[in-house]
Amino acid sequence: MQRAYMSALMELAEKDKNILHLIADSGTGFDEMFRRNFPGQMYNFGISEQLMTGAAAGMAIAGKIPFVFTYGSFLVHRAFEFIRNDICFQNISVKMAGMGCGLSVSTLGPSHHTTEDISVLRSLPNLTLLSPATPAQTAESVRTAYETPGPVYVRIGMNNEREFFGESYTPSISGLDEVITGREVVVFSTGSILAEAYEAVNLLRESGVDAGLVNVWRLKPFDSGAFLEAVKGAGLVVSVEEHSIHGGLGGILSEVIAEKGGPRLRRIGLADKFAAGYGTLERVRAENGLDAKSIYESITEAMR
């Protein structure tokens, strides 16, 4: 997903020379590449992401585009106030990137998950939340954030997500992209744990479910009425997402069944916890009730 963010982000910077790569310190060979090919539109702040913040919305009204990149968990909690009045408030055109979104820095623990973010930020007025699954969806997402006023919010993973969708992908204009078709069981995921739910549902398919899919690229702009239409006639909804279930995918669905009526919703993520563990991915997910099978098992309870 860094690559497809980066590939994405250097076919805009050729055209608009008002596009400016921004890093703490983040230290990949996809910043190496934008050095190369744009020397005088990127700029390293070290690790600072507090002043990288600060100075993006200068920059912003200054009339450049900023795309501040780094790990999501360093960007979001370190640099919120600056997010909060410098940019949010001021309503500026500040694009920000969150690496490592959910458990994808498996190795190094909770204190470099992204797993409060959407939690965090979509409480912030004027923000756009995009959370990308694969790499095509990142590519796109790169592409509504330079074109979407005020600022946007991108969370991607960093550990060779499957790719779902074709070359010719358009992401849908509701944010809900549609997986697989089923309507007794819907499960919607965001971001790079839809690999997971997709063999989950597949298992429940399998065992006589007619389970369906739905991946949510945008979060905020939440569209409601979508989602109600999705959800027709279904006797569960879940979600599924690699964070905190309060206040992420999970509680914006319920937000919206409860005001607006719905199926019943069985939330999977992080209870009120801190993921346990480190070492892959794989095992981590595992851990923690996030890999294909524990999803399932968790849906299967639920319909009981």
Given for the second form:
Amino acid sequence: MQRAYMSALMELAEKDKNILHLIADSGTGFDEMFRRNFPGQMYNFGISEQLMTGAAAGMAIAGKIPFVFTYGSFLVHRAFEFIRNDICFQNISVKMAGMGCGLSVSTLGPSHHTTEDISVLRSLPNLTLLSPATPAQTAESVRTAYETPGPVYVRIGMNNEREFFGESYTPSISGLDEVITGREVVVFSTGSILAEAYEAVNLLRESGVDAGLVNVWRLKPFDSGAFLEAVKGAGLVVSVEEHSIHGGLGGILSEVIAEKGGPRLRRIGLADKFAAGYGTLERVRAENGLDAKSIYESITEAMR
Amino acid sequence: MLNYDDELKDLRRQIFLTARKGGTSHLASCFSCLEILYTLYIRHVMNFDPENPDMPERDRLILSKGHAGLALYTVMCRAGYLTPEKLATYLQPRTELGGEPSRRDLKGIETSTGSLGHGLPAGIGMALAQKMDAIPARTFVLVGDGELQEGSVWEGVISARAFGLDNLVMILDCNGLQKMCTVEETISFVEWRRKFEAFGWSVDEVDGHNVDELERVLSTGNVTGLPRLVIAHTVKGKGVSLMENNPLWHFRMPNRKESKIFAAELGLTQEEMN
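The form predicted in complex with the partner chain is what I need now, so please give it after the form predicted alone.
Once more the chain from above appears, this time first in line as the rest of the complex follows.
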């Protein structure tokens, strides 16, 4: 995902000298290449997320297009007031990328998990919120962030995500991409957990359920029309996210269904808790009910 | 033409009357940094053009201590950024002018402030952008001494030196007071010069109510490679004895009896007070 992010950013930085790559002592492995190719377009602020975010606002006001990059948790949770007051309130072109989102940093525990970023950011006016699931979507997110006026947040995982969409992928305008067609149960997934949701939906299909899978790439603005179209006639809608079930994708779908009507909803994510356990992402997902098997079981139970 | 003492008194009268009509303001904070703002705008220490507020080669000011927004709006009105009619809408229904300066509401406000500790990071971003574009202009950030308790200020203090921002000037409105008590009572060890010099800044000290002195110091450039702190020693509430150096007046308007003292000391007539 980082490679995809950086190659897309370098393509843009080549064309537009106002594009800046800002980091806070947590880079990508491609930073030196960026610095070599685009000297004067990269700044390392050191371990200072509030400063980096506030300075990005100052740069944007002065005509630059800064792309701020660091761990999602430090960016969103620590610098939130700067994102709110300096960037979103002023509706300026600061692009923010949170890396290692969800449970990606699985060995270090909740201090390094980014599992409430969607809920807190979603409440901010003017902000566009993108949540790519694969490298191709990450690259598209960078391009979309550049083309979208105003502030944009891109939520990026860090788990060697496999590609679902192929080289020639262009994201749907609605922000919803159907991965598996199915009508009885429709599963909506966002971010890198797509791989687990994909397996879970296949398990459902193997057991005879006509289950579908939709990847949600853009969380805000959310296309509720396209969502309602996708769930027409379904008996159950499921949200799957490496995030709290409060205010994230599950929250978005709840709000749409409560206001506009629609099928019953099962939210799968962290149910008002910090993630338990340490170790491989695979294991931490399993211990928190977010692996394919647990997702499958939760959906089967909800269908009863 | 008014001499500057009269002009500053006139500005204090206008701030007070505008605040009174609007209902409230952080008057003591406004009066503390008025001479600083006056020097930057009316003595033209800053290069700016109200007719062309986005002029790239302008100097930029960030009022990080946003509570003094009414002082900034009033001085900017005198400088030509807004009409007296617009200034008079302060806190009136559907106004664009509120208690904290907002970029949404007035051309010439470089960035919206209000929550403390945001001005220096934004100023660092602007100063870096000025350098990237080879614009020979400066960025001024006006902060309060209580505000220096915010951690984000110190992230900026470290970084401004690391980036060699010799186009950045932070002016410290050093009145020794914060909302509840004195700065010294709060943090005990108040040694700004030593602290900033230890962080590699160059430091000057001035009488923050002496416009000539402010002009002399603020007109000179930074030492090459160094960000600069100008400690302006000020009196919170300057100009009204009742308010001066008294934390009680952080966010308070005078009652009927106190208003008489304000009127007398600011030179307001009974008619102007009605």
